[in-house]
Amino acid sequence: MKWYEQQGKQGDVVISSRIRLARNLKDFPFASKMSQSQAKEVLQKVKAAAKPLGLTYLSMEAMPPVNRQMLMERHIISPEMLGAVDTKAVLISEDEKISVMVNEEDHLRIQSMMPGLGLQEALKSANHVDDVLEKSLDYGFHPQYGYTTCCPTNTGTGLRASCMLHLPALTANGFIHTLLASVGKLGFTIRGVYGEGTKALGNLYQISNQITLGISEEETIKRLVELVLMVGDKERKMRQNILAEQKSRITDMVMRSLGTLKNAYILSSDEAFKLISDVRLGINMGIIKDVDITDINRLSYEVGAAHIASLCGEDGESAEKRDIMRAKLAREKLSLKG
């Protein structure tokens, strides 16, 4: 089973937690400064010093670009790594709950990912592959500023955590405005779904530290849990207000919502992710009671541009042909006949 059918710890809120870690040869130049045989030494020095964990290797030039997509979709590579092809690659586990990107911004970023509020079993992880890498690779770094980073804003511990919340509740209120606008002040940053300048689909949005400098990953992990907690109490509270004050209008509207995911003919990825959003909510909130959450979350992936554009083979650069197969999907995944 992928990570990201599975159902975590505050999984009513927190879909999922991801720990990345930059490194950075010693001996070579950044990713962007390389040239391509130093990049191609760098894929082989990664590729053999990760024998140990057992991963599958992928290059992404050897694959076609709507894998590359797919693999984009499952948060397992980021965006920056569908460029420049020749010289990336990507070490997976079978769970998916592990990823080390080489020769992205910087020459390794690992990866590890957790259902729910998982943080510190997903920090335990990547520590681990990044001891084993270790073993064989020789890290920049500086005695007093930590690990060498392309970025300055990952120079310290090189330590991105962060969670991906589920905030329909806070979004409808608006408080989500509040939130964007306070978090910077703790050191936190939200984003979309992918990241750094994508939008909130589904009401998805990611929280992550912005400092990595003279603070310790322990620290850094007990702030955002911390955090995470606090946002979701929010949301919790302000779920069970609107189920209080409104329960007609948003029972009506997430069994609407599952309605058309049974029935539709045509559904656009924007829509698919909105109603998503709304039965997941349901579910959560106890209205809809015949639909497996673990359904829903395989559903939220599989509902990609990338991921139906390849079942759909050669129709797949039809946006027509995609809208009516991600719409027959979802209506075979929810056990109805298409």
The other form holds:
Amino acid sequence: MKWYEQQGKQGDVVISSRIRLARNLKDFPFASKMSQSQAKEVLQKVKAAAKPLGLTYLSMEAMPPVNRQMLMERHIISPEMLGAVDTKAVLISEDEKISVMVNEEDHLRIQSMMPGLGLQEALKSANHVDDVLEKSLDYGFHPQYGYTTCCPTNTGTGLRASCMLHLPALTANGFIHTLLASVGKLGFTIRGVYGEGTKALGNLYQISNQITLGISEEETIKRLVELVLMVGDKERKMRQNILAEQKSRITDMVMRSLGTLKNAYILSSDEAFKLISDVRLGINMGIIKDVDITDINRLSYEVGAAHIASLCGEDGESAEKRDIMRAKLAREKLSLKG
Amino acid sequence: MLCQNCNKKTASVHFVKVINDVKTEMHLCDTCAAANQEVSSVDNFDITVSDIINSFFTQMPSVAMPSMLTCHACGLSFDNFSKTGKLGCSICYDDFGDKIQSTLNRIHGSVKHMGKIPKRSGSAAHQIAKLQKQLEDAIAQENYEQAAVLRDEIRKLEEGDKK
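Can you return the structure of this protein in the form predicted in complex with its partner chain rather than the form predicted on its own?
All chains and molecules follow, beginning with the one already shown.
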């Protein structure tokens, strides 16, 4: 089972945790100022330094475009990795929890992911990768400002710690607006994972730290965990309120969505994200009992446009064929259990 | 009209001065006009105009100073960084001096790294952190002579690391 199919701690609200460390090599200009030959040299140096880690090295250039998109849909690479592919590569662990993007905005973007609320564990494994790489790579490190990065918003720890949260109840009652406006004051930011602001597709939000200078990695994570737990509590209380006051309506909503997901013949990705959100809520509220959350976790990645296109093969270009394939996939995954 | 100064020769230079809305007129002959500092300076009026333009240009560098600030290693100018928000290399952090420091302070509300220090690349930082701890102890024990020595040592390390 892939890590993103598993249900982690606080899994009814927290889908996944991610740690990202930005690092640069001292003797090379940052990616934006680098020549192609320098970029290739960085690729070789990182590839050699990563040997002891046993990661798979994938050149972006050698990869079919649809595979690049699939890596992006699984959050293994960022959208930036899809441009200037001849200078970029990614190193991935077998379980896909660890990845290292090479020549993104910074020379190195070390990523570590965990299901549910697992920031501490994710930081521990990212630190391990960082330590191994640093044994043979000369990092840019300023005695006062810490790790040097291309964008000054990352200078210091180079750390971006984030959690993906499923917040359907807080979205429905509008509390999400207050949250979006207030977390900034605490040095954090919250945004929709798909789509912008409050129109977050599938009620999925990413909450992450903004400040990387003047605060340690451990303290950043401690504060983020506190914030995530607080938001999680609010979401759960709202869900309980809904269950107490509008049980029939919420039951009708999630069961209808499950029905559509099990029976639809054409399914756009937007609709799929909405339905999956409803079914996820139904399972976590105890309304839907015969669907396994791990199937929903897997489905939420597999309905992405690139994943569907890869299943379609030559028909991947046609939006309607993709929507038909998406509906087929959902029917198959869910009817086995139903 | 006779020269209002000598009252002998005919006034050939007519000088009107307006300062703070107060108008003063002078009507002088060539001899007296040449002798009068204020009036004779008007002869150089062309130069005064170019003086003004020149003074504008000599003031320029202080206004446009940021554009002169360039990283010696990667060639990125601070102006360019201000537009894109992206730095060119690790050396930019030293070459942009106070400017980058205030940028960092504006973003993070701090200019001091408090996190992980890499084992190799951060050897100087490790040493500085150790000395800073000793410095705090020395100050706490009011051992100011020792504190001064430690302070100088830290400074030397910080300077050395930038090279």
